[in-house]
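Next up is one chain by itself, shown in structure tokens, the form predicted on its own.
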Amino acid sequence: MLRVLVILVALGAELWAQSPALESAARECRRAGFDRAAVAFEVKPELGRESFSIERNGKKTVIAGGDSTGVLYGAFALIRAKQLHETLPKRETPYAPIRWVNQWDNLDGSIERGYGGRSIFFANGAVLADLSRAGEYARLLASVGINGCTVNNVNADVRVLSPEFLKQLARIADVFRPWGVRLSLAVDFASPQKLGGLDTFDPLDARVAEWWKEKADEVYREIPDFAGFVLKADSEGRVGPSAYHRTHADAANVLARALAPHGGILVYRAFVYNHHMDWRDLKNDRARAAYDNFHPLEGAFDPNVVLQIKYGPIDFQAREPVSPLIGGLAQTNEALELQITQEYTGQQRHLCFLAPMWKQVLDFSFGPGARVKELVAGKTHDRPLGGFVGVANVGNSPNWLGSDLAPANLYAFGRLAWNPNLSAEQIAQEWTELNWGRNAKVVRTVDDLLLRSWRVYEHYTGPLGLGTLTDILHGHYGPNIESAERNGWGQWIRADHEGIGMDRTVATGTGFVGQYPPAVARVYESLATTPDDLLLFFHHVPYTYRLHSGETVVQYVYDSHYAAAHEAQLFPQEWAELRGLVDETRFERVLAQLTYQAGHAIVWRDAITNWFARESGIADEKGRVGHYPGRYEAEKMQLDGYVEYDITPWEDASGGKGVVCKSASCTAALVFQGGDGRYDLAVQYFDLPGGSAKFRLRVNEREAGAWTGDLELPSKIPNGDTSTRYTVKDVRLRRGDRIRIEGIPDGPDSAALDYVEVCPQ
């Protein structure tokens, strides 16, 4: 055991020895340059559970703490106020005590919805062998005082449940537990038949009850602290309780009646919706169903039972409107699930830092005393449980996330998690002044950035509460509107050629606005009073109908759009202004991931408004869309191997094609038609996975520039998804001058182009 550098007050050796939490906050404080004699540490039971006062007594810091737990999170305030130069936080508790991130990951070690690398725990059917990097997780964790990872996918392997996985599992709950870290599993409703041999799963079943108990009691001989299960049932294919015609309270207490005599939660995922409804049947509506699902089972959970509440009905878009079932339950523990990860928002490609939007649903209420934070938290309806959960997804990539900027919005779930009271700016200049320094003008360009990020994607993707403009049948990531339409996932949007966006109000819709308290109803049901952010998610409109802003639904599609796009370019210009201010190799990462964010966010402003101007027929009043002044379509050059190619979707490609390779080496050229000066030359081609082709490009016999395609995009085909954009900079061109790109293939790998547009500087 490492020596104690810090000196304890009120605390023997002996319990000491018995507290890995304190020995892990002495080895922060000593890592953090306090001197031994300068922290002294003290356990207060009075202090309730994980809270942690901190004062100072001559010349000693001292940190006292509810329990070892409360002690750690006070040696990282200590820490945290010491580098950002603040004052001693007098004393915190946390704001509720479930503050845990769910982590996607499955045991041949992918993860799904993933963006950040391999998983941390598992490989090849096990739990890896070497778990340091689980345990500097874990330490992340804590410091901004998460207290429970579960670390399985919630689409659970039956095996995560076998007597031999258990023991492996219980070297992640190890490596957890120095940093108060409790581990939970996601588990199959199935398992006492898949696994235990039962001919039945059915929770009513004696047996099955019996089976979940002996289960329940070897989990916890393994691993004594426990956190408890995770459960999707009846939800996109898992198998759950109406196999049996039992209802999701049967399903939730069977499993929570084992756990409850070790101390252990049932948290039950309330994403229960049917995936195979008639798209055509106008009253359909998958909002409607995590609502309709578990709002009449309201008094029919077990106490330690907690419902995982998704904060919007539909599935993480970049905007949707409140669940109405968080304002529904009075008797039924409730917690937030919030996605760090960016699934439909970026997958941390793009800058999109998720505070604002988080800050927007927890201060959301439902009446007086009814906002979103305090319901969940249990404090409205004085509820023994409940709290926020995140789906973080970490990776074994350097960063976490795939990203140097996207651990923000891991540091931001944290922070809320631990007090939601905290604002969006605070949050930002936090993070920036921990990970980049303090600089001002670093501060003030990373602030920026991130505050800026949420609205700039929002508004170059789906605007207006349409939010499903991705592709949701494949990647989740580029664009693809009609993929919403005509298939039973339920993200329809209503469009055709005369308006668009769902009819949810009670008087002529789905009915879905009915599931909110009246004054929130009344809100919604109204043209006049929903917000416009949310318009076409509570109302089908005509193209022409006018904002509140007096722009008509397709103009402001249009303006916003283009807007943003214009605004997401700036981002790489911003960010090179601090070349030599920050570390270069971050720099140049962060510099490659906003440059290729400027890049896609044009691929999405054609996609979007070139859509909904062949939809509408109506023609953008500023002349933009379909419009573009110095762009050479791929498939109108001279080519020489390159053969012409359909885009699917249409709306992906410039002008609705592009050109692939079929040979070892192939060139598209083109003669400049424009006047003598200086231009920044734009390459958009397909970078494919599984081959890494390379390029050239030639202005005469001038080499102007040369790279390879070496992302890995969500998508084996020419789309939107793997539509990406290089930029020289600063080419002198004369009319007539000949312009050629060079194409060499790899794999599968097609070295694709779609156009290239010259651009006055």
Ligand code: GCU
Contents of the next structure:
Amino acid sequence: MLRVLVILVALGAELWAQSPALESAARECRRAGFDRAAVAFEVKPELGRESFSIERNGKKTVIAGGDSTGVLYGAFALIRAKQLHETLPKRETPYAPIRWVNQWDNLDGSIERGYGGRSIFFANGAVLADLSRAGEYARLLASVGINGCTVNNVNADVRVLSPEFLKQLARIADVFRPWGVRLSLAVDFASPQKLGGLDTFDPLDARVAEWWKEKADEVYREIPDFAGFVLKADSEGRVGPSAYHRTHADAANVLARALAPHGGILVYRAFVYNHHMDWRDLKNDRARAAYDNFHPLEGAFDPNVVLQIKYGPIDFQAREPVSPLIGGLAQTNEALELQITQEYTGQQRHLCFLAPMWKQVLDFSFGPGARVKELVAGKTHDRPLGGFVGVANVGNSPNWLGSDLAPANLYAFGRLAWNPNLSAEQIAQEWTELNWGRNAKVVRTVDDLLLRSWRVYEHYTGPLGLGTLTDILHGHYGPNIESAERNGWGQWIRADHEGIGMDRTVATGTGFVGQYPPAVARVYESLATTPDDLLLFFHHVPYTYRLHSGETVVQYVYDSHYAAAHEAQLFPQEWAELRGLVDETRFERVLAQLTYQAGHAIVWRDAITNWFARESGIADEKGRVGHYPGRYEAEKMQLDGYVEYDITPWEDASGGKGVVCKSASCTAALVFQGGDGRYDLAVQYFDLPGGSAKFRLRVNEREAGAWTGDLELPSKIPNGDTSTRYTVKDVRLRRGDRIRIEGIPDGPDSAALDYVEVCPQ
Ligand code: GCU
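For comparison with the form predicted on its own, would you give the structure of this protein in the form predicted in complex with the named molecule?
Every component of the complex follows; first up is the chain already shown.
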């Protein structure tokens, strides 16, 4: 009965929304240069929802859609084929019904883990008056087949469901509608109490159920094509059903039943874990949480509930095994949660094209017929719903994500949600040609940068399945290895002087491996078969343990960090070859970004390799770690006004120390001891937010460089988040030359320095 209702109402909503999407399709075709008479549209319900076919009929191209959104997708496919000079697709059907993005926007206009500016939906506790950017976003989403957008943070503000706010939200739905994008909302599970004035939010209390029902009715009066609610409960301090000893299914179902008569769905986040876990207990394991919480509830969820499951068992790391929960459910609708915003993968300041990683996840197999992409496809009798949710967090920056290359991830997410069988290579090429033109050198260079970038990032931030060795307690950006340890958050890497890695085996560890089906579990249980790139996720081994490749763990860490940081140095050089071949504004912006990244990759390399050297007591057999010819520590230079400063954590600065300027202007000077020649001169400084310190570099009295520290980086103190490199290329130096840096602080930016490095050309 329930399922029939879902379909009927969904069709009703579709008829209602028919013409705006058709209008959009017509406008897009005209905008792309198609003659009004050259393209015809028709709606043929037998094609299926959101599907389309494209046929030539004499001189006319006929786009038929199963519904108006299907026509719109057909129009975008036609335009894409034209721009890419490809043959027309004949007929396409989206792979899965749920192709959503989540935005973690707060009502004050900030965005949790957003790196692309302020919210395009909210400011100062209200919906923006001007929603033109929101409309453009919906257009962008539709162009890659995304059909839903949750506009507010999963850590939801209870006010979103207030009557006044719902009226405002209806205006966002209005600008989404012409693009077939349906609005959804993240809600606070305590809303019946906090907003409704009840004395409880117990999901099994009839008054609570009634409150949700009335609230859903009200939402649909304001937004007739509303998509549904998203719920984060009992997670990271959010309240949930545990307050009343109820299950996640109880919580999900009470909302789902309120939405069902309207055809809405309830998306329940499986990101539930205890963040106060006792780290001393070696059997504790956060990775177990999703499966332990949700697997026992199989069969208990209503048909319009979907579990939204992050791809890995921890939290959007650069590499994790696939979450065993995805393969552990057979009757529960599931959606795969991917992260477009690069929270742990360089926050858009680092290039990290994630499609190759997502492809590995999608193609991962739990057994015959049980690849991840098959499990989330929806559309089966037992699981009518399913699909993909990408945490996008676009903002009001001109390029949406704060970087001109990061939108490749948004594009890739949409394309893979539409068709997970596309290759990362094809997606990269499409995106590049659509966004940077079809010059062969440009396409080759951009594609190549995109496709290498994830592995490069992984290899200078923490390989072998350790996750990104970042500061997990604060910005999730720069290196801070031990922030993972000895706290309740459970991102432990279990490092000591003897060895490293989490033992998650059944035999001797946390038993996490046992959550996989036997054939998969066998692979991860044994050291002999665990792939190297997940070794330390599953096993605790000595630093001298030999990988399948033959190297020891510690030497591999040294080598991979040096190799990857070296490769990151090549990125700006390769990009620089495109000068004059792409527009200057974006050329310069990307060059600046890749140059920054190259500098920060060295910070990462040095932090991790030094930490491993100290922890293991094992030297780099190639003699690089801890030995930096040409490097002059700021704290050892001749200082005027600068004072020594201990950096925390120590591995974030060369020698564990830097200097900060305590007066209006300070200098640090050195006498060059190397041989005469041409060098690149690098200054490693700390770019602190809230001010724009000025720096000047002089060789003898000649000015060699001047710059301003005006980046807004995630930490307020000198550390691995703020450590930044400025390089002057090709400087002639003679032994005995005096190299001097002048720093002029600006407010909280103390013009802090780490070192100067004189690098032979
Ligand atoms: C991460 C992220 C949080 C977010 C959470 C979630 O932990 O750092 O900001 O709220 O994921 O996905 O709910």
